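Only one chain is included here, represented as structure tokens and corresponding to the form predicted alone.
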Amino acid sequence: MHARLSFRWLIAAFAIVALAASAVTASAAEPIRLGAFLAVTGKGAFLGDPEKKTLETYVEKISGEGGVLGRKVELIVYDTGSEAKEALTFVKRLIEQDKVDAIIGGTSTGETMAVIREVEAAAVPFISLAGAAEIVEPVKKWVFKTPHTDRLAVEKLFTDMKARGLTKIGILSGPGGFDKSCRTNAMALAPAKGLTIVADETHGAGDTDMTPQLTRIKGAPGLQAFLYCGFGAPTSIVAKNVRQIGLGVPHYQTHGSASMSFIQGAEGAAEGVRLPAAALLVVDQLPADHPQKAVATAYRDAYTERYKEPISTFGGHAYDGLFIVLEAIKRAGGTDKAKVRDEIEKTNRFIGADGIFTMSPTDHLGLDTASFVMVEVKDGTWLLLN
């Protein structure tokens, strides 16, 4: 009787072990779910479309090669239509219904800022693809970003202006979150750089003619250089309007214009425009020993081969966000959100398309002005300056 009972207990024990093993296997087979909300259409489409294409390209590639930690990677993308008001709806859906492990997205600053409270409350790792410094300054526990900030951009281009002896600056800015943050930082940083803002103009959403504002800037006493703070279609409109009125001073824009879409939309008026950009934009002009050369070249080749269109730094933002998350998941040994968040924060010398990232508890970007290059539009394309 005792032997029979012991045998039954042994069988039961084996069954329990088998069920546990089965549960572990099933759990391990669950895909890693990454969510994204992007401006695939609308006024920000020239940023969000390459971001979506980049994420799709690499998620398919990674899953086809066996995934991460033996798990496939699943990508869930929602198109905000470039409307910040849609962002919160989609982020709630990603968190509550899709049960994503991390979120990559927020093409614009407005979209990003609209969801920060939600992702912080839900404790989900979030990497933004937008530019404004306010996204990570001050640091928010669960929020990171990959594009250089508008403040870094302003610092870089102000240094270039000063080196050229250009100290009296006129500014035009748009109504978006990035635009306003760029203007604020330009006004704050100018005195420290020995520059004077002699004209400060703005334009509204949907404006298609900025010649009145530019004419006033042209009349500012001693004007030596012009800076436009904005992104999307207005960047090209401004370039055409600058040519139209014959502004007559060096024209600067930010990395919000770092795309062939800007040059093409300007219809020849972008010639001579200078801006700071990620090295990815001029990958073929980088020296052979540049630390980003191999990564940026591989990304450029994969993207252009699939989509038959030029790369932009905006797709690079998505590339960096994706791989920073996946590398953190590897180091965490799984998708426990708190562990993944901690590992993102420990990112150290990750070589990406935008730069070489080293994050910390006080820095949720991990880039500096040295990871920017200055470029100029010449003969309808980008020329590396330094």
Given for the second form:
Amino acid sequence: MHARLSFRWLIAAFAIVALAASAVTASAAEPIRLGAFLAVTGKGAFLGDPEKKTLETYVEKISGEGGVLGRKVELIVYDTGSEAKEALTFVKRLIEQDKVDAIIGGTSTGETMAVIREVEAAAVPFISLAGAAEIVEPVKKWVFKTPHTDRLAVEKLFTDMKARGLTKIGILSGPGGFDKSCRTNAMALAPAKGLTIVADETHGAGDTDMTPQLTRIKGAPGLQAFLYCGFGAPTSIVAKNVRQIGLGVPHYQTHGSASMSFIQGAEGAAEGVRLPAAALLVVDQLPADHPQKAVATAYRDAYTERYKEPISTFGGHAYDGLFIVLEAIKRAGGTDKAKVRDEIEKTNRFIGADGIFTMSPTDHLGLDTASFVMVEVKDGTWLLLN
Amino acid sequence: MASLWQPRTGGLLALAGVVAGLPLILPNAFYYDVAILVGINATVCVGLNLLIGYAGQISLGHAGFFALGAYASAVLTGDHGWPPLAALAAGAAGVGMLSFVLAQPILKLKGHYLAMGTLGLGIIISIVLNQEAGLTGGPDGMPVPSLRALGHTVAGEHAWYALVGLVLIVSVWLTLNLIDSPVGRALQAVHGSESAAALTGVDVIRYKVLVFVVSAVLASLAGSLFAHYAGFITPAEASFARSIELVTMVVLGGMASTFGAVVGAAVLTILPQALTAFQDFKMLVFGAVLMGTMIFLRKGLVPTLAGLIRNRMRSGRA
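Show the form predicted in complex with the partner chain, please, because up to now only the form predicted alone has appeared in this conversation.
Below is the entire complex, every chain and molecule, led by the chain shown above.
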């Protein structure tokens, strides 16, 4: 008797929960709903955490100021824990359960690539915050991205090398998608720029010492410059190892190293390393007439005021993604997904943290090499080069 | 009537009923997605439970077998244009062979050493998948084509739900039959005491190898299905954490209970989704739930609850 009674209670409880849940979704049809899936924890947290904080800061701010088109903006964030395998379920949840109007996220290339099929099938505007060029090349109808690609970085670097008369390059790359893509682009671009790759070494995931590879690169005939393709913890290790073996040639890295943790992790060995970065990184050194000066300063102030920590350029990706979507919604006059997608594609001279975006049906990124500035590590911080 | 309380008839019928009835209450494709993941994890756990619950052997390398199946499907169909079913079978056969060859030395180990052996195996698979970037796409993973068989493409959550549900029911049915056969009884004897089992004429090594291979092949099959369903896989599938997760599912649900394995898989797959409301405290709550279960329901969810219900009914009658 008792067992049956509690079973009935269980069913009743389930029914109440289900009713409550459906009531919540019914009444929440009004605001603009943005979904995000980010690597807030795990190995990609140095990227995902500032992204989440940026989105939260601005969504709160915008809603406080009356929202967009008179509608409040609602943000739903799921943490993938830096696992690409978690991304797909969260994206399905955003689309099916939370019924979002657009999706921002995919902190890493893996997380982004894992969900593209689902996003395309569901026809939801999607702005990725990951680096690799393969996300938007070939162009996918619903997929856009805001961070500079590795190709842009390599182009910018090669131009700098060429200007300094460095033509024989040694490359070291890691195992990640960004690393591999950077290496591939370097190989492809070098002949056109009149450069020769004289050494091409790779290291594995989780390696803590790259001295053997660097020693081989040092032995390459006529080596004039060194480029490391990678991001995260290995960037500091490479800088230290380069110092230890005394490589003795100019050292270049990509925008994947554009955070203070690179300089701090390298414990002094990052001095003299050159890399391309978003103007945001050196906001105080920008000339007053720089087109991004105002936007970058405002972002830096809003972020540091709320979180009392230095900005990274990664949060800037999220800033750009958020505002490109919101501007498109404004122009579309609503959240009709097809119209919003079309308007995102028509983004024209949007001044963001990463650069000035002009998208087109053949370009779902909309940045060129002008959106990068070259910086050099000097006295433990970034120095803007002209 | 009494036969309905036998797991082989009543339990299987109940499972089939749940699988068939769930679509009535699943509101949208997200719920289907979670249900499909439950089904895939449950299939692995049912196999793993044979090994842990019946043969008394711990495997910390099952995520490796799962990932090998997934990558076999991904590489053979994607890069070499194999039909998906052939790739799935090839993956299962390959994993079967690998586990058979490895079982001989590994299963001669006992206790902690066996766990260490399978742990090493799982880590080696994980390293290979991460490092052989030319073949596997490296840490960022690789895409997998859709599952096509007999001129049809399995697409959409509903079709996948039906397929995974069917696979789960068949695996549970096979497992229950195996447990209820002379092989199963021999396995239980091995679990009880290896020396005693050997003394009564049970070929201990042979049975341990058999059950190890069966559970590895089931993991590989589930891996292949998962790869086609998700459309994208990463080496994280082979991670040590994932192996631990699988073992936890079996232990949580209740060792030596096939339905316990299914329930354990369901709980641990649904819980992270249900706990997203806790945001940063998600893992904390997750851990607390696991600890609570293991402290208060020591034999696992299903055996403890089944025991409770049985006691209640007995006292109710008295």
